[in-house]
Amino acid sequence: MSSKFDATSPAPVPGERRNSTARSQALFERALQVMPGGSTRATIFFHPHPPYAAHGEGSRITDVDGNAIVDFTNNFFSAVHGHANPQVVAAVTEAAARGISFGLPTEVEVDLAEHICGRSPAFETIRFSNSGSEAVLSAIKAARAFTGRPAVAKIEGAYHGSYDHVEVSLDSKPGDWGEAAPIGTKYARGTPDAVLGDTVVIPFNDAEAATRLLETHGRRLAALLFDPLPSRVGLVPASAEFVAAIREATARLGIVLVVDEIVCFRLSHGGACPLWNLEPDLVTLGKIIGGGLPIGAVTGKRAIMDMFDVRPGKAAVPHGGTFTANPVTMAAGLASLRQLDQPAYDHLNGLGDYFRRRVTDAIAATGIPAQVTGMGSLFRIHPHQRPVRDYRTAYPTDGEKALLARLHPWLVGQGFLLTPNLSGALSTPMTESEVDALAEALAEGFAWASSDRAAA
């Protein structure tokens, strides 16, 4: 079969994995006894069970059964240099030898803060945390303290972590969408009703509707949380008109504009905002700034960031964290970001453009309705050809969901790891050969997954 990356591997049976999965299955059965659903992360589960990673190097993972997998998730877009990057490994080893964590600050914390703030004039000061979810939560708390307002606004379908308010309408169904304005829906069972009352949902890429909703609720809105390239909304960029409208409205109404760059910071040396000529109030960061270790950060205007300042006494927003800014993570992040120079961005973004062209051509040759969206080194494959503008136009039908559920494990069986909704990110070790192989696999996989035999 032409889609195999390793031409020496035996040809797989369509829909089945190439080699044994016995050890992964045994580990999953053990995990079921001690973890709900056999996993600590809902995002990595797919039926019947995922392969278990043994080790990784560059763009590849080897699972516990010895199967080689080309990794297009890169731990959900965080491992920008792939696995076991030598400079990151060396930095982590040296830092750990000096001490894994302290109840004191370290010099490398200042080094990483200086490096990140040096990437954009919008990053006046920065505050680290242990995850992107925590960074978003901290940004919202700072905005509430700064404005004295309780409510927040977010984009329909956008993912910003596991805080109740930002999970509102994360997976709303067509019956909940509403007409004049999106209807806020709960994501997790048990979310208090009060959360819905303090969360305003606005549609993506609809400047008129967004402005109207912000004006209607402006007096009680502390912040608008905004990702200009939201993965779960369809991984399509915000239009210039939409960005200009929400920036004007938030500034006029005194709403703190929090730009979530936890994923899209990888688009350029200064992050995403410069690509949209957007001046944020706060920016949340994570993923690639930690070099593969847990991290989050809030940065932005000094006046708002000062809500975290403990020097006068009790900060307006007290924020600690036993493992926040631990020196191992700081060292890994610094080693990773120092390698992300302009040639690295040119490689990643150029390869991303090549990926989208190559996949578009490969799928078109099959005659199967599918498409790829994305920007820079980020991509998402859609099992339809409807124009994707927002969450609603990206939303898959039941039949399209079933097709994705067949196609994703088929790709894993061929040795390619994407997220279950077929999103992914490129890493610096990747070349056109990995892209070509995945493009061929996607074309073959769509043909198989759309067949009557696959659906049976």
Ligand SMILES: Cc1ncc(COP(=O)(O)O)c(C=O)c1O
Given for the second form:
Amino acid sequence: MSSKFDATSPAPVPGERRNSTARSQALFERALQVMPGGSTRATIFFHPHPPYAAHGEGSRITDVDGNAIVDFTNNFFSAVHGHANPQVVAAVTEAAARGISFGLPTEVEVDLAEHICGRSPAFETIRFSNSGSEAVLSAIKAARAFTGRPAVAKIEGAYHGSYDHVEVSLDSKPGDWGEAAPIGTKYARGTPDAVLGDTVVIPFNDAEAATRLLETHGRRLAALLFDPLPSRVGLVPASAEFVAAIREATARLGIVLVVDEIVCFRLSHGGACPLWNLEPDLVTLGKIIGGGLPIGAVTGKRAIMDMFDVRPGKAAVPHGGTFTANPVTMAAGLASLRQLDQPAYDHLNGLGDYFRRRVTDAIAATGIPAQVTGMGSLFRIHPHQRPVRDYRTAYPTDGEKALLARLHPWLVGQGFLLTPNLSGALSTPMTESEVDALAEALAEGFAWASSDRAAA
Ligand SMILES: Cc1ncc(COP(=O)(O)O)c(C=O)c1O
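Alt. form predicted together with the ligand, vs. the form predicted alone above:
Complete assembly follows, chain above in first position.
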């Protein structure tokens, strides 16, 4: 294990219990008065309410009640250097002192664009935005402008942010799986029917079905949106056969292949595509490229990216955004990515392998059926041992959902933050000690959450 990160890592205390939640509870009660459901982020809410963060450093957050939490979500996989990384804080402070945002471009925007484009030959030019959701919708608009087609294909169960079309079949249920093809379902109530008509849903890791559906709808399809390691689909990698099939079919049918690397860009210096030998048309980025501040980006083939070019007059896809490419976010992103050198990737990916071995062994010792999936520094823990290959095999039964609903808050109470479906990401300040502590807590937590006492 690299010692580069050890010095900055505070030692977690296994089994450390939270002393109080009174201040978080009081804040939630205030929030209920002024925000629907007391929350502004559906993805981070869990019952009865999450702890409120006071400050963070490295792999730790301290909540407003003074409880220490080892952070395995890293703000939904984005804080790759953990919290308050000194270089990022210095870059943000210096940039903010020079002016927080302007109605003009800045040099640091060019610096970050050059840095990211320098990481892969597939990243010919880049366009920034304020979130991953915005990057995804921009990529789809560019694909529509480029192809002159209206519809979009996406993978069943995959999450790509909050744009209407990409939310289709996000929470598909067994009754929606269909005979020959998945039935597209609305995620948000009120989504117009037209959205379903313009969205084709494809089962993950089924090369034959993917090819057939792309061929059936190809004349209307502008883009296929594809994440090779989709968290909500089970955080299992796309098979080489599936990737080859969708690349071949999209190229043959003139469909723009948009690879969503908003999470999986953290897998290597050049992102995810090189690991699958995949040549993308467009790639969407976000999360770690902003150093902890709001960001998204579309990158890829110049001919498609040129849809955003404003110079000859009206661009095919005019795209602006008051805060897009603001210098504070750009400086944070650059300071964060410059620290992500090969030793940092080796540390993250090596620790990820250790995590999967260690947690697998700890759970096996309890005799409780559970498993860990993931790749590199990304992981997800499943409360069953069915082989996971797609959304359907990852889909928890009602009993498994109930177990997760008991286990997740218990882990938070023990000082370990994971997402409610028990996925997470490691950060560079983490060491084996944080992983060991979580493995022990998981073993204890699974035993407790499976007991009659917890279920009662
Ligand atoms: C794969 C993927 N795509 C897109 C998004 C949307 O990004 P954002 O939350 O920045 O809008 C997310 C967010 O979690 C994501 O995981």
